[in-house]
Amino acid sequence: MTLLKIENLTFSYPQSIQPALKNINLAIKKGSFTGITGPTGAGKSTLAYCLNGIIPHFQGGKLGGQINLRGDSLFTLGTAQISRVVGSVFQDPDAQIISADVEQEVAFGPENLGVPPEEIEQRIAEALYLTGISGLRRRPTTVLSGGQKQRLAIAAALAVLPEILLLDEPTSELDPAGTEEIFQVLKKLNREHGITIIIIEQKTEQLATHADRIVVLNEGAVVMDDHPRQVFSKQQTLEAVGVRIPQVAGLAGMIGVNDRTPLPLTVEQAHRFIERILRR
């Protein structure tokens, strides 16, 4: 089932000479885990703003094409309607968190949608459990670590019960341990609970490990769209547009891969790959 269909999407900011997006065509299926990457200025965040309604509701410009969300034109839906389907998590959690404590932050969305109090209580407990921060429920938001704040931002988005979780570089301020924690949460939400994940991310190691599809943007256009193994096997193409491939894939590319030894994307796969090479 296709939840989100993007057709010939174009967008130009006011007074901008070049369009930020050029004829984007993508279909996002229910239950998928899509990673979007590309160099700085590729149009990744602009695409996210189109998907969650910031464009055109809060950001003007020249907009063309269409986005269908569950069969309805996203551009005709209000932001409250969009947020019921698309939950958004941004790069800086401090810019998103507005409440004094964790419980209030998770309750904010459902309260504004008029959800009954007893159901809000259930949603808070479930969202905190799913993101692994149930023990932080009474904690002030000001004392949370960066990773905890991003988990809270995800929990707050989940409390609205969205079908799609859209994340715009949520690990850019996190260390490797914090980054892996966030990706493990997303993996669990996707594989165990069927939530559709769309994540904009520069950290290709994590995308290669967790996403089932990689979309590469450059200068506002889609230049690659395929399974991670197929995308990251195109090392020269990715380097030309400024996308770094996972280190294990780069190592394997230097050694040489073939049909019998597919490109490894994780450390475990690289270990098995090198073992096979050594045996030969």
Ligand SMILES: Nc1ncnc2c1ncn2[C@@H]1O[C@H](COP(=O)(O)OP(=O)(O)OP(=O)(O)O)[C@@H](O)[C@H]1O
Given for the second form:
Amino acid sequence: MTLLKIENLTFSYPQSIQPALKNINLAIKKGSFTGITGPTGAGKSTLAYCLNGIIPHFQGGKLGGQINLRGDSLFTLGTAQISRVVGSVFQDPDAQIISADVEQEVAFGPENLGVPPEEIEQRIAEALYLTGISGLRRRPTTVLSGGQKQRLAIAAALAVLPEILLLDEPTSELDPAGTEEIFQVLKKLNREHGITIIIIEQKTEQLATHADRIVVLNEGAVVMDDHPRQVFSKQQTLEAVGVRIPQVAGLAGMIGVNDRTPLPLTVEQAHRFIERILRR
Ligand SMILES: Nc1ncnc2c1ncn2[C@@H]1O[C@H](COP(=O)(O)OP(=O)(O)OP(=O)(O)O)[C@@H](O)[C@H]1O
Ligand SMILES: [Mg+2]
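Next, give the form predicted together with this ligand, keeping in mind that what was shown is the form predicted alone.
So here's everything in the complex, that chain up top.
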């Protein structure tokens, strides 16, 4: 089922000559895990702002095309209505955490929506459990590590029970271990709880492993939209655009990929790939 349908979406910031988004068409299915990548300035964050209502509600500009959320035009919905469906998590956890302690931070969204106290209590427990930070419930937010803050930002978004979690480079301030932990949380939310994930990410290693679809943006346009294996086999195009190729995929590309040895995306797949070649 299509949850979000983006049709001919175009956006220009005020006073800018070039549009930041040019004729974007994407349909996002319920329960999917979509990775959006592309070089700096490609329009990734601008697209995220269109999906969570920052555009047009807080950022002016020239907007064309349509985004449909189960048949309703997203542009006619208020930010409160959008936030019930699309939960956002951004790059800098310090900029999005507003409460003094973990529990308050998670309660903030549902309180604003007028959810009754008993249910807020349940939602806090559930959101903290799902993000693996139940033990931090009484902690002041200021003492959390970067990875813990990002899990808290995800928990706070989840407490509103959104169908879609939209994340804009949520791991850019995290080390490799912290990055993988966030992806594990997202994978669990997607697989076990059916939450639709849209993640903007430059770390293509993780996208290749976890996403079921990769959209590559360049200069405001969609230049690729396919399964990770298809996208990462077009290595010359990716290099031209400036998208990092996952190391194992890059190595396999140098060795040569064919029908019998499809492109590996993980170390385990690369292991089988090399074994198969050595046997020949
Ligand atoms: N507030 C703004 N006013 C004018 N132009 C803007 C504004 N914000 C972004 N832009 C321009 O719009 C284009 C797309 O920017 P955007 O932030 O969406 O890119 P991005 O793909 O998210 O890049 P990054 O990887 O660096 O986060 C860029 O050319 C950028 O300079
Ligand atoms: Mg950005």
